[in-house]
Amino acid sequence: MSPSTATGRAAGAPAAAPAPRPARPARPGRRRASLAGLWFVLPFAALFAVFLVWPMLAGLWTSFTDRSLASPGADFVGLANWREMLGDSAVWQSLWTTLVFTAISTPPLVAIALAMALLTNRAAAGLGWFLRLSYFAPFLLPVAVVALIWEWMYQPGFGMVNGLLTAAGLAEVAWLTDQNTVLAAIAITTVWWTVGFNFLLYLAALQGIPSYVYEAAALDGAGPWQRFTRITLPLLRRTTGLIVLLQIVASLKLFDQAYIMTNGSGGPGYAARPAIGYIFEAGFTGLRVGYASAISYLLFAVIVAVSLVQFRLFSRKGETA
């Protein structure tokens, strides 16, 4: 938030600047209300029409048919899919596997953000571009990339990691085909790869912390620690939430790592198989477009329920800070 209403305060100021006009008395009326505003909504509309409220309202449509990938046309099936999709255990499984995935990514995706963000912000300023550059650059590395170097790295025998362990006299793990280790194994990848982004969020708002509140908290004999958990966090409160927000429902759309990383087969007992991923397949491998549809709605319920207590919890703390 703070860097971007910095830099809409930075815009706005040049407005200030060249004499603001005397406001008018009486303003000619409230904008009057014209049909060239539509035109301009018009295109973004068509799309948000086409690409977002139309697949939304079919799709709903398509889970009480059978629709097929494999045919035209469909039958109305009723309630059929929804009932099958209750009484699925591979659903739930998906949708706890993902659930799991969430509670074991979250954390670390915060904390060790922020431990990035507080130690790049106090080293000396010429390891602030090393240190920025080492932290953000996974993230923009594609998907399959950073899936085919860990990937390669999980491998016993021969990859880095197990050879990290072997060397240090651990025994090796079998990473990727063991269903207890496969699913840490992915969110140690996604830690890896996504870590940088909500580090990039805490370091703007951490410099955004003036620094004469802590040199003020320094002479009132405040030592680092309580500088820390009595002024840092406190005002990082809202930058938190946010990014706890972001992170809880980008993990729980997790998919293209999980996919990849077990070469779309789910992993040993389905063990990485996250929702979307058991959406993909049960519509494209296979072929149920209506039933996949079906799932897609629950899942849809999920994020959208979890957002908004998110969001409930987020705003109320905001207003009480």
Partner chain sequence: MRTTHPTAPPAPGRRAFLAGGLAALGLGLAGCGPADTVLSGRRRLRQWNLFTGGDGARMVQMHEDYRREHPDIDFEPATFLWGNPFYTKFAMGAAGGRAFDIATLHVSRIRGMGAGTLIDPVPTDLLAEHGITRDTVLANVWDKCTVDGELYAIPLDTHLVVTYYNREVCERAGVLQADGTLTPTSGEDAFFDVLAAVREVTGQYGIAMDTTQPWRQFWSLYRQLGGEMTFDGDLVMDDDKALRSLDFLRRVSAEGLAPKASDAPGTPANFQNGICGLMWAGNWEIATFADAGMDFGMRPFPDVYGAELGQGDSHCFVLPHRRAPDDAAVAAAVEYAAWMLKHSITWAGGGHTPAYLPVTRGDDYAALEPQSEYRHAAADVQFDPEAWFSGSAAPLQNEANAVMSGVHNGSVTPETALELFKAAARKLLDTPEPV
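The block above covers the form predicted together with its partner chain; next, return the form predicted alone.
Single chain only below; no partners, no other molecules.
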């Protein structure tokens, strides 16, 4: 070792910091790629603005006017429609009907879909194909066809549902003409019609769970129920959250099947008239588009609030899991 090297190490002089590298200028190719991406997004953004953003803003403005289908003009009335809406008992009755329908239809749509997915996932190849087709086929039917099928099935005297009840020694039920059963009848129809979509989501999630996880649990002595509660359900938590969120939003938008199965009357005592049904009546029967717009934004606020609460609850469960 040379004396100069020893002297430098003994002095402990700090090493000189490397000079910072100069920033590279942006490449023209990257700029062109960014601009190309914007051009690809532009058509969707334009359609999104024209067919969603603009109608939402126009509907919000309409709620502050007295716009009517009976007259071409519209005057600004401020919060008059909103004050009338808050004092309208029919608004709150229809909103309550929508919430009750959501409460009675969402749990079976989740539980039955999970049961069908578990059965299909464990079935043989040929039987599994048949079950997939059978479970998902009703979802492909138009709502008018579904409503008419079940309206005939609910008919007293010759309907299949009441026929099964009488065969079992029970009395017939006036499913669509009794205000205590009409909403439940529509909920049963909705479950049969739409459960296939939730079934596919659960089936795809189940097929994504590795088989070695169950094999390891079986080697450790876990039974079928323990494997279901300790492995399957926790791994399906995110899928369940998605299905519940989608189902709540879809149930809050109830209209088509209720309108067709009650012939547009909302059922006896308006027991099956949802919020969108009353919006339809106010806007297209009463011709009061401004008032209907105010009610629609009340429903929109309810849907957003319920979705945020549900999303928050599942987010907390995911953090603690």
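If you're wondering where the values come from, they're calculated on a predicted model, not measured in any experiment. Throughout, rigid core stands for the largest set of C-alpha atoms superposing within 1.5 Å between the two forms. Positions refer to the first chain, counted from 1.
Fitting the two forms on the rigid core leaves the C-alpha of P43 displaced by at least 2 angstroms between the two forms.
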